[in-house]
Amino acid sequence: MTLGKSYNILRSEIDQLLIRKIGISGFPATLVEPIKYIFVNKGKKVRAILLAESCTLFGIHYTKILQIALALECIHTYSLIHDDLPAMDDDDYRRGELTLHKKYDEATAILVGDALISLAFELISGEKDLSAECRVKLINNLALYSGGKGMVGGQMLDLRLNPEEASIESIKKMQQMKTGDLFCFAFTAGPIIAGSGSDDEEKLFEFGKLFGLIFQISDDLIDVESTLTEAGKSVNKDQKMDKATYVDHYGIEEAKKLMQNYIKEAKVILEKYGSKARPLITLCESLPNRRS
């Protein structure tokens, strides 16, 4: 993969492999139509590009893992409809559309993260073009770390979390799960189903971990950014929402400067595939000048 518009080709066609794979899925049709309006055209889609671009370090091109790219957003997309829910951040938009609770209904919303949850381990379980033993290793990663050790488990956390209370240890151990172990499923899928052994694989595990610290980072500070007023009191939604934060613990500058530092932590471990990582790279870098 290359920057800019071979990632809007990957984007298409992980939309178009939706629209057919739910076109043959016998979902009646009022499941169909929210999938479609809450995925397809919708979000950047980062995750399969990561993906998308672990597996280049290892000579594998994209349109060979569409499906666990698809898969992977499958499980992202779920995971935003269901915190976007009255009971998790209560959102009515995301993107500047509305949220799927409030485009249908709370019960639609619901059920339609729940057939997409399945629908992530149906994809990867039929690829057929992967062997068993690769499909079990990729089932059983994304499950950790999508579930109660991994992001579910991130997500209460953070449901929890008491800023005034929380320390920076608290609050990396939350982010991790909640946002870094998908880009970790991300990373160490390429050395997977390449089969290139567990060096790789713990060398992109530990740069998931760092490019979803860098990822979490920059996201505190667009929140910080992205001011609401209240009473003449200009707050972010995070400290709105009583939210515990990098930014909150470490103030603006400093956060900036950690985020920094991990972003020299990523290049390093990456030095052992050269200039195929070079987009890789490019990514970490980008991220703290992001403002969505």
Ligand code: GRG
Contents of the next structure:
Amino acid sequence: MTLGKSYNILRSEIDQLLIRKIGISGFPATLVEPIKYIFVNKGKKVRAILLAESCTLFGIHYTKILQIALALECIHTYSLIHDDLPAMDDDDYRRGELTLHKKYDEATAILVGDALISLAFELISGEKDLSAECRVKLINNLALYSGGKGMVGGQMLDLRLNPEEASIESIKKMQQMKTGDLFCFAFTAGPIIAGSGSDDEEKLFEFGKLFGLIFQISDDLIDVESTLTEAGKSVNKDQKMDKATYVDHYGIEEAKKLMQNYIKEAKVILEKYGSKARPLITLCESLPNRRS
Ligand code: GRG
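Form predicted together with geranylgeranyl diphosphate (GRG) structure, per the form predicted alone context:
Whole complex next, starting from this chain.
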């Protein structure tokens, strides 16, 4: 994924803002330290970048939306912390280091996740540069996209989906909720902050859904291709855990074709934004080649 140096400043500013905010949050040191451990200099911060690019479409500079972008990364990070817990995926490593519950303990991991959820809503509600109406809309969207109707609901469907019986419609729905909905928040934030109207919101919502599917397929492909054995057979974590994925359902080559079709569809949606959409198009096109 082309998320190289051009976005390093944004990533670093998100990290610095988090450090400042938790420094004055009144959180005990026993929360501050693990939050920094899992967040600072970790992860691609792709959702923050996409939110910034959604704002670019409407001529809004990223420095104006840092607090909203940080809120989104807080929600995403909480989801990964909780996803790694023994009751869910039971993972030992995340972002190249020990998962939070392995580095600290399960109670800390649960509470850090909880604190990040509340912090996200505190950040948006406290963004004084945005109108009250805009803040409420963003808060409402983040609650919907990250909650039972969105990411959390998708995670629940995922836990219960039987890969042997799962239809492609049920896999698509689960992936869109689990992974796609946070992207939808990122992409619809631009038109909401710009106050550009429901047509742009709807278009970028559709774009977010497609981006989520492309991202998820590329994620599945990273999993499968990084675990291919010499005999050409793959047993990855999702298969071991009986998870339903696109790649499992279609096979590697068909999944790749599907991903290219989604990219074409996604690019059509961006046509109306002309050259301002170039960075988003480049990001989309780079997804099939990403390795992390
Ligand atoms: C536990 C409430 C709850 C939700 C978990 C998103 C999620 C829902 C679980 C993660 C499972 C997973 C690996 C999904 C694939 C797509 C995805 C979200 C990958 C990780 O996102 P990246 O690549 O991670 O943006 P970084 O570390 O770069 O932030």
